[in-house]
Amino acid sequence: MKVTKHFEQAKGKTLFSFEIIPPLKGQSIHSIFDAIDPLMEFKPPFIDVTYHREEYVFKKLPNGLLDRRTTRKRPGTVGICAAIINRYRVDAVPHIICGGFTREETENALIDLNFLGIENVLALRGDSIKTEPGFVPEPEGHSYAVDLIRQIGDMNNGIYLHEDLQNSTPSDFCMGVAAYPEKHFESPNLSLDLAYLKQKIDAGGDYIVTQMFFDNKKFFHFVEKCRAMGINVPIVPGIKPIATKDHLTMLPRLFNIDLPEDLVDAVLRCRDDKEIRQVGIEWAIAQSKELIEYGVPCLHYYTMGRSIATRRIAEALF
């Protein structure tokens, strides 16, 4: 079913979810099952699985000069997704981005996709390969996630790369995108950040799941900025709890998000760890009954592949 579907027929209750992250190549799918398992019981209709892209690493010649190969870490998105539909009997949700992929290998795994039944994809830019100051596209991919959307748009309406098919069956994708509600760290201000959210979903998306916070005011007012622009579709919060005193560091970094004094006062107060993923977890309980509150479609956790904090958290609101 897709994402919106559910939404429709929850008839305002907010709802459950999650983000997965597929495990490390070598690696069990039974540790995925680990990390699900135990948040089944709180009825997720809809799982997300990350896609990682390739990095490159260089090796040493013989001869001195270097070798530079290509691998991916965490392959498997599409694999998982088809496990967990048949293990779980709830919709997955792949994530789908641009880099490292063309056009044509994009089109082809959309048709994979489709074959399974998968109904809903989460389309996005993607980021960076680390030995790279920016965001590459492949030679014959996308630069952004619209035109992405484009082109799953484009499937939708039976229109595939090859103009010469004949009889082509069109897709029926469900398109969530991505928003920053304190703006994408490449965006110079919230403005235009927010202009090319509405490209993405004038081209079709049709939800939109926004990266973590930690101050609920900041996504208000993102959420009012976007009706005001005449973003009218579904806008699903993203929630991740504080786990270690580095969070207070790594996420603003890495996520260009502000943590609120308050929390943070409260995690430098912690003797341990321990301590700290508690603080997080209240945290996260109290910011949820907020949205909650609010009114939001769904609450979306970034487990990302741990699940004790994020059923803590479901334990005391669903």
Ligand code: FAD
Contents of the next structure:
Amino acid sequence: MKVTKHFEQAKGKTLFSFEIIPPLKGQSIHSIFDAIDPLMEFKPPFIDVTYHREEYVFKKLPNGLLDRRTTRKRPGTVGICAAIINRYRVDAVPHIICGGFTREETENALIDLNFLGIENVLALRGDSIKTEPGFVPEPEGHSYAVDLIRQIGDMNNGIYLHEDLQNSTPSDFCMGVAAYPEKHFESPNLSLDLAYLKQKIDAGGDYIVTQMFFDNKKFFHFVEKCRAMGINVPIVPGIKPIATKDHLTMLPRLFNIDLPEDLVDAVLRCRDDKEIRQVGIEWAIAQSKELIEYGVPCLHYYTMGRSIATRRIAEALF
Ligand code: FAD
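Counterpart to the form predicted alone, namely the form predicted in complex with flavin-adenine dinucleotide (FAD):
After this comes the whole thing, all chains and molecules, with the earlier chain placed first.
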């Protein structure tokens, strides 16, 4: 079922969902099931599976030169989605990205998803390759998520890349898009970032999932700005519990977000990781309670493949 249909059927009740990342290449699918199993009693209607593009690995040759190889460390997004649907009978939402894909490859990937009965996708630009300074689209690929959304929209209207196709069957994907309550790191300001977000919704985005944030006021401000400019689709907040002291520097660096002073002080007062995890869980519960009161359609947790903290949060809320 479409994610937006799940929201409609919930009739104002806040749903629980989460995101998992594929295991490192060579690991078993059971590591994914081990992460999902403890969360199933909270009845997630859908589970997101991230997509990880290729990376460059440099190997030193005997002559001293470096040999550049391309590898994907976390393949398997589509297979995991199919396994989730098969095992748990819930919807799986694969993330699909522009990076590394030509339009033709995107179309073929979407055809696979359609044939597997996957009805939802989160359509993203994707980040740049780790060793590259900025995002570089493939030749014949998309530069921005909005272009990918337009391609999926075309397929939903039966328009494929080969215009001479006759009697083509339209797909019917529900499309989620990403947004950033504290703005995307490349954007000069929130207003311009929101103008581009509006483009994504006008192009066919059906709902929004936000980047993690730790200060609900930022989310409320973001939602108000969205509504004021006519972005009226459901907006799902993304929540991540802090788990280590390193998160204090790593999360702002990776995700361009601020951490509130109270949260940072509480983490710095902790004597060990166990205490930090407890602070992170309590903060996420307090954040989630306020967001439920605000009336969000769904709370979406970033598990990063570890479900213990998310389970403790869900126990307190769902
Ligand atoms: P876009 O919407 O294309 O925006 C990228 C930047 O370009 C922004 O600064 C925007 O303001 C600007 N912009 C947008 N449109 C235009 C335009 N037409 N002209 C000029 N500028 C424009 N990454 C992965 O690789 N895999 C994942 O699975 C993944 N999952 C994610 C899930 C969520 C919920 C979120 C919030 C992010 C996720 N990301 C993932 C990260 C995401 O791919 C990066 O943040 C990426 O840098 C931007 O993606 P986007 O879809 O928001 O891009």
